[in-house]
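Only one chain is given next, in structure tokens, and it is the form predicted on its own.
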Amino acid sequence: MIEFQRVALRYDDKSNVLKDVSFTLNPGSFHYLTGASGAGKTSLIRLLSLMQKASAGKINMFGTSIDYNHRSELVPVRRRIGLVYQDYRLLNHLTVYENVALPLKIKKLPRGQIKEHVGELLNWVGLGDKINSYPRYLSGGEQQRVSIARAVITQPHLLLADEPTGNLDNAISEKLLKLFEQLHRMGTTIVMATHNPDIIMRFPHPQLHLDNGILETRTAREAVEKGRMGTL
């Protein structure tokens, strides 16, 4: 579904913060992007998520070469990938449901059919209490749990989290991570950054591993044990 081939990006004049990146994802997986802060993995989830130009190397998305030169042919490119934050970047002035509803309401569906939708997804993420009220009055965890309902309100083929259990406590970042793994058997590809060794052993998948811009992949008994040995 998704293939880098010799992939890198450099900001400016700068040294390349990726560097000869090659990895393919098959539709339906689950990968954790894991490596120390400054590795590259916000800069490999941007390229994933079309929010940056690589320098160099070849990228294809559900069968579709990514070329910046047409820009509209990334459009429905787009359209099939969801994003979830750690800082969740909600609009404080939107409700929980007008948060959700937002991304049905630019692709311009029927108010009845948004309403319906929203509602049964609110209800799945256990948040059916809250549709009426403000990102502030919720917790860490609701607000992600939020942001995670406006990221696959739109059935998404692939979903990129960046870090999105790094302000949760342990029992909250369980929580969000069986969501995740019911999106996962539902068939949704999942890219997950996470400095979580936790997170890894308790939900094995393999992994994507950055260490200063050089990718190498591990299996998910590879990942556990080195998440084990504190060396992800």
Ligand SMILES: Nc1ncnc2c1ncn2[C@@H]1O[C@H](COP(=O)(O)OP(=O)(O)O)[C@@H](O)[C@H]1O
Contents of the next structure:
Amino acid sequence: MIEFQRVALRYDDKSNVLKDVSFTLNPGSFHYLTGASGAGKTSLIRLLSLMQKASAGKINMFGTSIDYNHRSELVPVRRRIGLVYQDYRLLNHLTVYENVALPLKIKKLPRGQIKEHVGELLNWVGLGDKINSYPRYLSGGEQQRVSIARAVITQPHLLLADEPTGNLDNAISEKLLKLFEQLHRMGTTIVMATHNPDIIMRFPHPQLHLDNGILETRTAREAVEKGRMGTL
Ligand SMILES: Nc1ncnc2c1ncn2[C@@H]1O[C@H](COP(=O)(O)OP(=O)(O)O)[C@@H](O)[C@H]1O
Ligand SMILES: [Mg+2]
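After the form predicted on its own, can we look at the form predicted in complex with this ligand?
Every component of the complex follows; first up is the chain already shown.
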């Protein structure tokens, strides 16, 4: 369970980017995160991934009350979180295999196990034949599938995706959403920022909507209805 209570975020001495944000994410839930450009979606994802400290309020992640004064306590929480970005952020000097294997190498898993896991996961995302390629030789959709494999290889409880289909066309986006749906069915909690009403209508899930720093929670049915009206 993830809980934000009256969380605010302010950068420097400007006004609050996020004001009084409260919500709960149940384990295994899938939420879209929407809002106009500059609404604070990436900021909220940075808070959820513990890369950014809140200016006010309380955050509880998986039973741990987040306290930036005790940074060592945050390490095990961070390990349970996977991240996917709009621009993939693969390491270009490493092969597809090495990119996906990296989180397991850091965890010091035995080589044989790493090989097995990475092979399985690359087959799952449909890139078993690209295992020794370098990212620059892959299409955008393929690079994003590698980044999804890298994000989930440690079996995170929470997967955060910041506009993962923002650079991809609709057919490819649909393919990626099917991967997210499978992860969701296996119990992963997902928060995905998006601007795409077609995706929200096609794969209905509840929505966290940011407007002027205020967060509104919508049911899947409400989300679909808003998408149909073209007013995410
Ligand atoms: N590191 C930062 N320092 C100062 N201001 C920032 C920083 N990151 C984002 N902002 C500001 O916070 C607001 C929300 O940005 P962001 O979270 O990126 O929104 P979104 O992802 O919805 O487009 C914007 O006004 C942006 O300029
Ligand atoms: Mg953003």
